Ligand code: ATP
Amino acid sequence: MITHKKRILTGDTPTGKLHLGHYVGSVENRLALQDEYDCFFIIANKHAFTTRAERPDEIRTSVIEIATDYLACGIDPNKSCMFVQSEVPAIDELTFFFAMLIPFNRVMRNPTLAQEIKDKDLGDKYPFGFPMYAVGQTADILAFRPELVPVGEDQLPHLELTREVARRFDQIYCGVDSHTEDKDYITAGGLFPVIQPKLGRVTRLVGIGAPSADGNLLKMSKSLNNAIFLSDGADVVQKKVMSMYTDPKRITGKEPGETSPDKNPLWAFHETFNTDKAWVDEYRARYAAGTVGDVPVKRKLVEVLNTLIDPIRTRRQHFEQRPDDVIDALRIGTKKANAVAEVTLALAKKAMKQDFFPRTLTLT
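Let's have the structure for this sequence by itself, in the form predicted in complex with the ligand.
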């Protein structure tokens, strides 16, 4: 059933499981907003093929893992709709039309694509579908004509492209004046809203690994082997934290320690997850003075992270034993996603004067 609440669209690529970066970058917002908005969470399985087309089994497994993570985090399938991208054909159809509205060079100038090519070492061997995914993402979003899109900061260039597509479509096919303010595109007769990003509490959580060659800490990422996953066991969390990169010059009692969260992930994590601010202030001062070493600060972090992850882990175990419930949540969500996306596509085709025949889509 299509309701009249405002909509949210966001999602994840099934290239692994959800990690702490997803939690603070996007999932927290999703949980906070799922009562107020009609939420659509896309599991973008076709985008996973950009880097692992030869590993379809992994992608399939990851779709289920991510859906299980959603449920474990507290996303309620009776309120929110989680769905599989490749089962919503209207998205592909919009992608083709939208691809005609963006210059090729504009897509290639997207800094997130450039960063991914670098971080994931794709060189010049990436498939044609790799830049195509940035265009596809504009359709993932606009198919739902959402009000808000909760994301981490790496997604902002993609969202800017989406805003450009919406403006261009509305101007060309719906007669919206190019001087219209972004917030007024719908009242001016546009089909697509010029969407707003909604950044999380932390817009870019760093990973647990050493900095890259340019000296910057990489973002926590499923594909970069630097993540703490929401499904990691307590012992795995402990192992990852105790071997986390910190400050190589740091020797207890001899050198002051680096406490900047851009340089030392240990402090990025305490700042983000430790709710005992007095502890953080005290230990940060001692670490900076060289009177406390990594070990107690890491031990505390293990405690803090396991307190956050424990209830998620417990709920996850519940759903891991009920794979049919996970599939059902996806099936129901995908049906609802299709209902909305089909309406959008029909309206878009009408605006583009390509509405030759009516159609209905059946999903069993």
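Okay, that was the form predicted in complex with the ligand. Show me the form predicted on its own next.
Next comes a single chain, given without company.
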């Protein structure tokens, strides 16, 4: 009996190597789902140009780094499709069509865009393509007509925009009634599903650095220099953990310590990565009582994180020595991605009555 797996689309903008925030936010989900679903993982290199257009060499290197991290984490190119965004032209065509369905002020109300403008100190100097990338993300997703999109919490506004585009397209060009429930858009004749997000077990992993001026811990980020990368060596992990920000009001052994994950990254990390919950409970109580200091708790975290990262680190070294294998995995995945996206584009053009000539796209 022939069975058809449901489809997933998710991915990353190549801004460097993957870190622990990526791992618990999305990568874990991808690994768990790649046997059950038909998985597509996009490396969105064109989106990287929104803020780094003058650094194409860096973006190209980041694409390879991300792909290497995917393989090192256990993404299997025989099961999952990892591909390069810029090599799938149907995405660009869909972006243009979708841009006609979304008011500009709606795009600019996207809170993730506003936060990025603030975090990256872009002011009003960002290029036209910066808000356009929010529309491009809808095309990244809908080109593959997935059912689920595993993401981190900060990407939910982008997914809501994608859901709006799917509804709008299906209503205008496929005749779907606006009162149709989201889950029924395809059975009602729509082309694009109103996709559902799938959050990781940790929706926002804090970084290892000090909080912002308002006292809130910052999200783990390469740009904020507060990240532990999946490619970090054991000694680097140790150095970063031992210098991790903790409760500055606490004098070791004399005053109670703050154990809230919202206030102390040390305990946010133990809650997330330490599977020995009895140890966590015991040492959290001791830490709160002031009978144990930062050092033993940090040493335990070093052990926990290196146990997690070590096999990833080993596989990464394997692929770093075989760069052709990384390129081959991307080529195979991109070829498959093009086949799917071209079908979607053809169906979209047919629905829009713009299907004048058939075409065949060939990737060598």
